[in-house]
Every structure is written in structure tokens, then in C-alpha cells.
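Listed next as C-alpha cells is one chain, alone, in the form predicted on its own.
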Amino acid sequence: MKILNARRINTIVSMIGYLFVWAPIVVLAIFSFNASAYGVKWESLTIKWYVDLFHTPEIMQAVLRSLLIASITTIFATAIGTLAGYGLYKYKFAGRRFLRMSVLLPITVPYVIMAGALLVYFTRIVHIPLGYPAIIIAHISFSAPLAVFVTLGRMQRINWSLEEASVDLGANTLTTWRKVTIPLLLPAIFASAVLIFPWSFNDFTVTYFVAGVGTTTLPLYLFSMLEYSLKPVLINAISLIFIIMPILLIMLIYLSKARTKHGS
């Protein structure tokens, strides 16, 4: 009986915490195919705003130049995370538990902070002139930490007896990274990639304060939208689609994997 209950309430404790998570989705899902512009109360069911979404260039433009930061960053800020997390675990030298810690400040510092010492720093000391190039450094400042982490908890589970090995077979440095130590750190590799760029792709705060003028993301965009209340119900659709989309790929990536065991 007991067992019961305690199944019971761990339901419902479930339920409710589902609930919580997919209501606000579910609401925004449904009201991005409402016919009212401004997405108050319901109308009526249409298409048009995802119509509207794809034959307006400012918000397509905004979307590209969100995934072009978001790639970069994630391709130089996974490099730069792994190597160190590589050098963190691998090599012992005087101030490495300090510089182990130290990495950590990007992620626990509130981000208001953040920007606004990344926005005296390129302004006033290195004079990076604000837009792209000082949204990217800024966003691989706070990513890059990231991949260390995730790189550092991969090599705790890694049998480096295989990297002594291929040293003893003959292998040189650079043939031993290629054949054994980054296909022993792919996982690691594909997992920061995955969190670092929607990381990158949402950032609002980081990026408001270093954009300068004329640079717009698509978080800025949306921001925009709101304060001038520009068919806010777009931001429905778009926020939809980019819900999905990952979804799809979290989808594809397990039926994948199913079909690859059962081919084996």
C-alpha cells in the first residue's frame, strides 16, 4: 500500500512538473496560428504569420547573422575548451588548481557583469570596435569555459594506457591526437558543440552590450519587437520553429542510433 502511494505521488509529482515545463510551449504554439496581431485572445486559426515570418528579409537576416556568430563560436570556443581541458588534466604545473577554478568565473559571474567588464575591456583597453567581431570574442569568452568542464569529466573516463600505446607502436605526437586522443574525446567534442551553440545563439544580455549600433541578432530583433510592439505574435511563430527544430534533431540523432544497434 505504501509502495503505492509513494508511486502515486511520484505521478503526480511528475505530472505537475511537465505540466509546468510544456503549458508555457503548448500556449505559445497554439497562439502563433492566431489570427490577432497581437496574440490577446483568440480569433481565429491561420498560417499567415509563418507566411509574414519567411517574406520579412529584416527577420531572415537577423536569423542568419545569429547562426553565423552561434557556428563560430561554437567551432573556436569547443577548440579552445577542449585543448585547455586537455592541457587542465594532462600536464601538472604550479597554479593548476587555481587555474582550474579560475575557469569556472565566466559561468558563476551574473552575465549583467559580465558584459559590462567585456564592454569597458574592448572600449577602453584593447579598443575592439563593438559588433560582430567583439559579439564573437565576448561569446567564446563565455562558452569556451564550457567545454573545458564537459572535456575534463570525458578524460576522467578515458583509458590513457591507449595514448602510451600508440607512443610505444611508433606513433608520433600528431598521429596519436589523430587516431586515438580526439576519437577518445569525440564524444566530449560533440557534447560541448551542442551546448555552446544554442548558448551562443540565445544570448541577449552579453550581446546588447557589445553589438554597438547597427548590429542586430535575432534576440536583439525580437527585443525590438517587443519594445515597439511590432506583431509580437511573429515572435510566437519564430520561437515555435526553434523549438521544434532541435526537437527533430534530438529525434534523428536517437532513431539513428536505434537503427545503428539493430543493424548490429
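In this text, the rigid core denotes the largest set of C-alpha atoms whose superposition between the two forms falls within 1.5 Å. The shown structure was predicted, so the numbers you read here are calculated from the model rather than taken from an experiment. Numbering follows the first chain given and starts at 1. Compared with the form predicted in complex with the partner chain:
Superposed on the core, the two forms differ at I12: its CA moves 2 Å or more between these two forms.
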The other form holds:
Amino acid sequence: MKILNARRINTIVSMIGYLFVWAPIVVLAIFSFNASAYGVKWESLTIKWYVDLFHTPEIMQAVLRSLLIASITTIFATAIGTLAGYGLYKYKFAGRRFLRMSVLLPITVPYVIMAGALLVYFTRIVHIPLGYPAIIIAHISFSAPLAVFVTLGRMQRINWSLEEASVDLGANTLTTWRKVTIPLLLPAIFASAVLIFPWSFNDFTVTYFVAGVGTTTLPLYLFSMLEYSLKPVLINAISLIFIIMPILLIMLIYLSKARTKHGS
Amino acid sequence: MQGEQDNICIELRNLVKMFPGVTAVNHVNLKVKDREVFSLLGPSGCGKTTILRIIAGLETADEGEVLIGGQVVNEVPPYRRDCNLVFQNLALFPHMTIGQNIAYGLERKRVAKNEIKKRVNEMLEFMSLEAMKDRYPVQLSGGQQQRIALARSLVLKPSCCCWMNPWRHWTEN
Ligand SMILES: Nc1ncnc2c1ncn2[C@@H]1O[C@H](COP(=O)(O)OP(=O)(O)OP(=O)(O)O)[C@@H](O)[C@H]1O
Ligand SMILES: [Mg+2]
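We have the form predicted on its own; now please give the form predicted in complex with the partner chain.
And the full complex, kicking off with our chain again.
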């Protein structure tokens, strides 16, 4: 009896959890088909927001910009973060413990402070032009720590005799990296990239500070639309697209994995 | 007793290795001849593994010389030493099949493709593990894994092969 009750409580708790995750998305989905521009009261069913969306070149441009920035950020932040994580784990040097602990600092510091600091840094100290260079460097600096963190976690579970075995069998350091270390780190590299891409794509605060003219990313564009435009409900439509795309992607990966498992 | 033409394969001269707090290897001298089977015995922690790791080049000696085939190899990096280890934990590459594991060293030496194939197959046959070629290490028993680890070193025909704790998996069957 007790066990049964515990199981029921478990089910209820997880249902509530899912409700919190899915309810806003369902509401969003429904209201993206609402004819009322302000989106609070239901009027009638329409797909005009979706049509509008594809007829607004500014939105498409903002999407492309965000995708570009997120892609470049993901590549560099993952590479830098993975290398840093590897070094922090493998090599002993003075200050290693401090460095390891401070890795998460950029994530725990409030975003606005981080953004302000980056703005001062870019304009007063290193003179990096605002716009793409500043945005990308800023994004890399706040997302590389994620990759470091993920890599450190993975490193603890790797058998390091494998690298020694590779060297012993005649592979130099570079070949050992290519043939043994990177394949062993691949799950961490993949996990980092999957975390960093949306992290960069979604960022509003930091981007808002360091963006220049003509580098309005999607979150910035949506924000300005909320402030000035007469059809905030358009946001529902675009949001839904960006919720559905990753879900489809995850399902696709899941299905292809299930198939390869089934095949072998 | 043996004649002059007996080649010395491995020679250690006054080898010393210190770790913080312990002297793991204290002035060791030894000579191993070609085709000789030489065993290092001793209580746990007396420095057997450390000696083998120094011979393979994975640790550097603090004092003394390591000679392989008559040449001092102290400064030679491990990937150029004609000596292979069979690790205590075997260290088979988990992301490669058995065939790829055995071929790894030959590929690094840039041996021709069909020659690699031939030697890998010979080795698998010798170890009577032909059926395992396309399996991954986790799908093998402890004893089979050990034979693969040995095969991976022997396929390179090194002038010496150092085997750590050879009886570890033997006791299982
Ligand atoms: N990387 C290291 N750092 C510090 N001390 C070490 C290191 N490796 C080995 N030692 C020490 O050196 C000594 C010899 O170690 P070694 O591994 O060579 O012993 P062993 O003879 O192989 O023992 P076993 O039979 O238990 O495998 C031990 O006291 C060990 O604690
Ligand atoms: Mg040992």
C-alpha cells in the first residue's frame, strides 16, 4: 500500500512539473492563432500572423543574424572551453584550484553587471567596435565557461591510461588527441554545443549592451516590437516556431538513434 | 655462460625515481637478453610498475640510464621507443573495435593497408579470437580482453614487451 501511494505521489509531482513546463507553451501555441492583435482576449482563428512573419524581412534578417552569431559562438566557445577544461584537469600548476572554482563566475554574476562590464571593457579598454565583433566576443566569454564545466565533469570519468597506451603504441601527442582524446571527449563536446547554441541565440541582456547599428538580433528585435509595434501577438507565432524546431530536432535525433540500435 | 653474440635487449643502469615522499626506484641495475623472459617480483608498491613505465618512457628517470637494444633512450619520446606495454588495466580503446585496436600501432607506423590487415588477422588467429574482430572491448570477457591487449603490443614486433601483472585475469579461469 505504502509503495503504491509513494508511486502515486511521484506521478502527481512529475505531472505538476510537466504542467509548469508545457502550459505556457500550449497557451502560446493557441494564442498564436488568435486574430486579436493584443493577444489577451480570444477573437477568432487565423494564420495571418504566420503569413505576416514571412513577409517581414526585418524578422527574417534578425533570425539569420542570431543564427550566425550563435553558430560562430558555439564553435569557438566549445573549442576554447573544452581545451581549457582539459588543461585545468590534466596539468598541475599554481592557482589551478582557484581557476577551477572561478570558472562559473561569469554564469553566477548577474547578467546586467556582466553586460555593463563588457561594454566598458570593449569601448574604453580594448576598443573593439560594437556590433558583430563585440557581440560574438561577449557571447564567447559568457558561454565558454559552460563548456569548461561540462568538460571537467566528463574528464573525471575517462581512463587516462588510454592516452598513455596510444603514445606507447607510437602515436605522437597530436595523433593521440585526434584518435583517442577527442573521441573520448565527444559526448562532452556535443553536450557543450547543445547548451551553448540556444544560450547564445536567446541572449538578450548582454547583446542589448554591446550591439551596434544594424546588428539587431532576434531577441532584441522582439523586444523592440513589444515596445513599439501594434501587433505584439506576432511574437507568439515566431516563438512557437522556435519552440517547435528544437523539439523536432530532438525527436529526429532520438528516432535515428532508436533505428541504429534496432538495426544492430 | 652465454656467448658474446647474445644481445642485451634492455639494460638499466643505476636507475632512480623519486616521487614526493617516496623513492619508488632505488639504484636498480638489470640486464634482459633477447628472447629472455624476465620477471620483476616484489611486494605491492615496491616499484615494479614504475620501472616498466620508465622503460616505456611514460615516466622520466631522476638518475641513471635506460638502454634498449644497446642505445641510451632516456631522451627518446615514448612513441619512438621500440618497447610496448601491456597495461595493468589493459587500456583497450573503448571506441574502437578489436580489429581497430590491434591495427592502431601499425597504422601509426604507416604500414601498408593490406599488410596491416594480414598481420591483424594472423594475430587474431594466433590468439584464437578471430570471431571477435568487429566487436568492441566491452563485449569481451576479462581473459579475452587481456589477450587483445597483448596482441595489440605483439603485432608491432617490438624488441621488448613489458607486461604488468600478467596473472591478474589468468586467475579467473
Ligand atoms: N604518480 C605517482 N605519484 C606519486 N607516487 C607514486 C606515483 N606512482 C607510484 N607512486 C609510488 O611509488 C611506489 C611504487 O609504485 P608502483 O606502482 O611502481 O608499485 P608496484 O610495485 O607496481 O606495486 P603493485 O604490485 O601494487 O602494482 C609506491 O609507493 C607508490 O605509492
Ligand atoms: Mg604495479
